[in-house]
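Form predicted alone, single chain, as structure tokens, below.
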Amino acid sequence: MTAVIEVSEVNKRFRIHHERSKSLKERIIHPGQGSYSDVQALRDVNFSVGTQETVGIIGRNGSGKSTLLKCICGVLKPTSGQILIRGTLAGLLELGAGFQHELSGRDNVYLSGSMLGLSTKTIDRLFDSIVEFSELEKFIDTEVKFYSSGMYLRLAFSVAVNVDPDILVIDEILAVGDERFATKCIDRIGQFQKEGRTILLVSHSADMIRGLCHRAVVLDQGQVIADGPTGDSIRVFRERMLADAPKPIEEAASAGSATIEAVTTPSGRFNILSGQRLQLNVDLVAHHGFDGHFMMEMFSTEGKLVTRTDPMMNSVSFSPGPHRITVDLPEVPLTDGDYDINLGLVGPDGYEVLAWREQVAKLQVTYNGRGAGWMAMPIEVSVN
């Protein structure tokens, strides 16, 4: 597989400064004053895209995912090592970067357009299929600065998957907008993926990384941590964000607070038939005393969600030592398929993760019946 992208040895640093001359007269009197430091927002990052592969990019707020997109998409450029591309990229930044407030949304569709290196007649021959995209037909000639956040993506989004790239850049821009256009984008996104298009996204979604992403790439602290199989990665990011979040003195219920060390069934198998019962067996190991709530979740091969229990349900307590959690399903109505088995707990607010563990079994589950979708539903029908 030939690599689009390739970051070699890429580190970059900011000088922030805390204190400057306030005047000509002052740096001329006290040259060189004033406080600064420098903040390493890359350190030695290195990895590589393949042809018409998905790579997602996670990690903590400030782990250096934005910056280091930025230094790909060429807004950025590194202190040091190399980044290398291979073919056209359009990139998704940030929500209508690039924009201009005071020009109408047709001026900044050609704006945008030859940042990314169309002629002028190209711009023509996409408009259309631009504004059809976005949605926009009533506002294209109205100024930008009167368009919602919702209508910036849908133009920001329409111009980038219209211009025919080799690579797509999106940096968490589908986390604004409505759930439909949001389905809409990544529908075309799965499009790309089909004509072997490269691209390179970053989220804060979990789900939306596994859905989509081929391979994901662990950053913290400017570092990559993992590389890999999304799902393995997804657990690499948890669990270090299990290790590293902060435990109040009194050692209540925090990240980290338990371990995961097995996931059983009575009969030693995970196959079962659609509609049978299920029962896991949840060994772990407390490493204090506190209260949360049991989460369960079950993916698709493709990755895709088909269920999460509710974080405010199934509340547990805990002693430190180990502990067996029995979980009861009296009825799993999915068809056919292997299913994917994460779980975990969380604090008594639904939110804090206090243990996780990632694909933890696989279910296969066997349908004898002809519907189709995920669940098998039961319904009753009567006619009068």
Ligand SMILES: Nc1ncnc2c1ncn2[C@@H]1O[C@H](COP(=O)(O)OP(=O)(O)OP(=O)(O)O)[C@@H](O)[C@H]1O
Contents of the next structure:
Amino acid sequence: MTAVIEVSEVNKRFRIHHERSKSLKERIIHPGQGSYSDVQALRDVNFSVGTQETVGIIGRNGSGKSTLLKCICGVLKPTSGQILIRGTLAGLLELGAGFQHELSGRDNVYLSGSMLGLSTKTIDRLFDSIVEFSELEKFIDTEVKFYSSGMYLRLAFSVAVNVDPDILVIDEILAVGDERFATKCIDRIGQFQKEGRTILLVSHSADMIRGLCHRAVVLDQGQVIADGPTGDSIRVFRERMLADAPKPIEEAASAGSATIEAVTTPSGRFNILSGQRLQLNVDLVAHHGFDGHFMMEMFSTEGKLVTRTDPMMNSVSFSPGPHRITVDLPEVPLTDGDYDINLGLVGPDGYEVLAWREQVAKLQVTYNGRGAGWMAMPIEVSVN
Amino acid sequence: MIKEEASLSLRTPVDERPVRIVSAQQSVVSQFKSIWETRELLRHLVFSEIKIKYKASKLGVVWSMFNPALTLAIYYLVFHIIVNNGVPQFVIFLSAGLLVWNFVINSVSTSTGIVVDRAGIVKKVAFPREILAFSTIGTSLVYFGIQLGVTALYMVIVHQAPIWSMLWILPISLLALCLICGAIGLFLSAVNVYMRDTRHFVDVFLMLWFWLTPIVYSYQHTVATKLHSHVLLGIHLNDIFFINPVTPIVMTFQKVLYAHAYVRATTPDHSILNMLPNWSEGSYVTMNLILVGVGAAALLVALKIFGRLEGNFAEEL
Ligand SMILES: Nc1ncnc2c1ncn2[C@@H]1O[C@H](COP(=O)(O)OP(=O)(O)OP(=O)(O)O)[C@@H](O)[C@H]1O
Ligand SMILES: [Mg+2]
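Now show me the form predicted in complex with the ligand, since the one above was the form predicted alone.
Below is the entire complex, every chain and molecule, led by the chain shown above.
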């Protein structure tokens, strides 16, 4: 398969000048470079994306995600290496599309459309669908500087998805829209996937990445540390985050306080009938005594979150040494399918992750009924 | 389902799609290619620029005439009324030069700041950044057009005809002007990103440049006659004036619009003033064609330099 995006050996170094003044006068008076330091934002990044693929990019703050997307869009040039792009690309980089604030929404649609290389005729043709999608009919002749950030995003997103790009690149912007528009965007992204376009998505929401992407690339300090199926990559990412979590001085070693060794079932099997009971035994070693809560998640094979337990509900406390947590799910009313289980321990406040394992088990549920959906909800009906 | 399949088949097969390569180096050919592909952007930038500038006022673009009109009025007052240079139809002589000069000043000083001014889009959208500098050539052309129109109207009113047979040289001259100003503007717009006070130096330099260009004075009457006898290293000093590429362009406009080489002064002595050189039509054509060549070469060099510098724009802004 021919790749649509081919990133090969890409390095990006930012040079931060400490003293150099940005003025010609100063340069003439004090020639020479001045002191500077280099930030290596991308390090030998290699990966390629094919048609019909949706790839997520994850990584902590400052890991180089935006830099990578900017290089792919062509806003930044890599210091070395090259990126090959086949087809038209529309990018939504951090905080909008770079509209001209003094111009109306209408003028900006034309301006940004032509920046993407569209002819005025094409934009004329697309204009109505862009405005319709953005739902900004009333504001389209208002200057963009009077838009709210959500309205700005709406217009930017509408332009990007309606210009019919082969490749869509999105950097964490979907968070700004209201819920309904966010759903609309995600639906549109889903439609894009069906149409065989390529999508590259940066998001800090693991759920969104899981829900939309087939594959995820994990960046850490500018390097690709994982590139594979979404679930695997998220696991690598979470484990890396956990391993490097800063340790508070007083409760040193609170992160990574315990190691989850194994997850088993009494029967030794992970397949059940819908509505049956499921018991899990979680073996772990606590490195010191602590209190916290047990938490678990289930994901469908499409990466949709099926359930996540309340992080404040199941409190546990440990003394140093090995322990077994017994988890009892009296009824699992799920429909047919495979479900990935992630579980772990969070701190007393429900935020801090103390131990976490991704995809520790794959639960196979067999449902013999004829109902549909995720859940075979047990209901009772009576006639009076 | 049917709809989905239809749109699927509409996608261009991967192997037939245009290929773009992002890397540290970029060839001038690929620069040209991407500029050509986004040429419509040029138009939108030009009109949006004009729109932004004059939207706030009711009179709109009419304001764009205010500045040139005032400049013209001041020079007329100073040189014709106060100094009494005795040049008949001095307004037309001045206009011919100011038309060209206003183009230079508009395009060069606006392009110098344009990349920094448009940082918002430069940091977020990928498009050939050269277009930004070229768009100022576009806006300057629009203002040039308006001023030319007003000048033409004035000439009709005062019954002053241009040299019709040489009118066709003006577009060549204008092309040379666009190329030269485009090259200078492109270069300065990139430099200004790295050294932000470039634009102040440019403004000072432009002022100096103005007085070194025969606009408010006649080259033939003032420069040629006085400096021709001075020879330095085998060069007549007056020829040094032609290092300034705007000089021949201004002189072409003066020749075509002002038309008269010899005029009788309006001063009491009615002496004969030699306002324009009596070069043949052919030499004006050659001169302008050479300038087009020089401009094109300068533009190539500027594109090359710009290509080198633009890689870091988004991070320097
Ligand atoms: N213009 C710039 N000049 C200097 N350094 C920069 C510049 N842009 C980014 N960097 C540095 O490059 C590194 C990567 O930044 P980048 O914005 O790509 O991170 P990110 O993964 O998008 O982070 P976030 O999750 O916060 O969006 C950071 O260390 C940042 O400081
Ligand atoms: Mg970012």
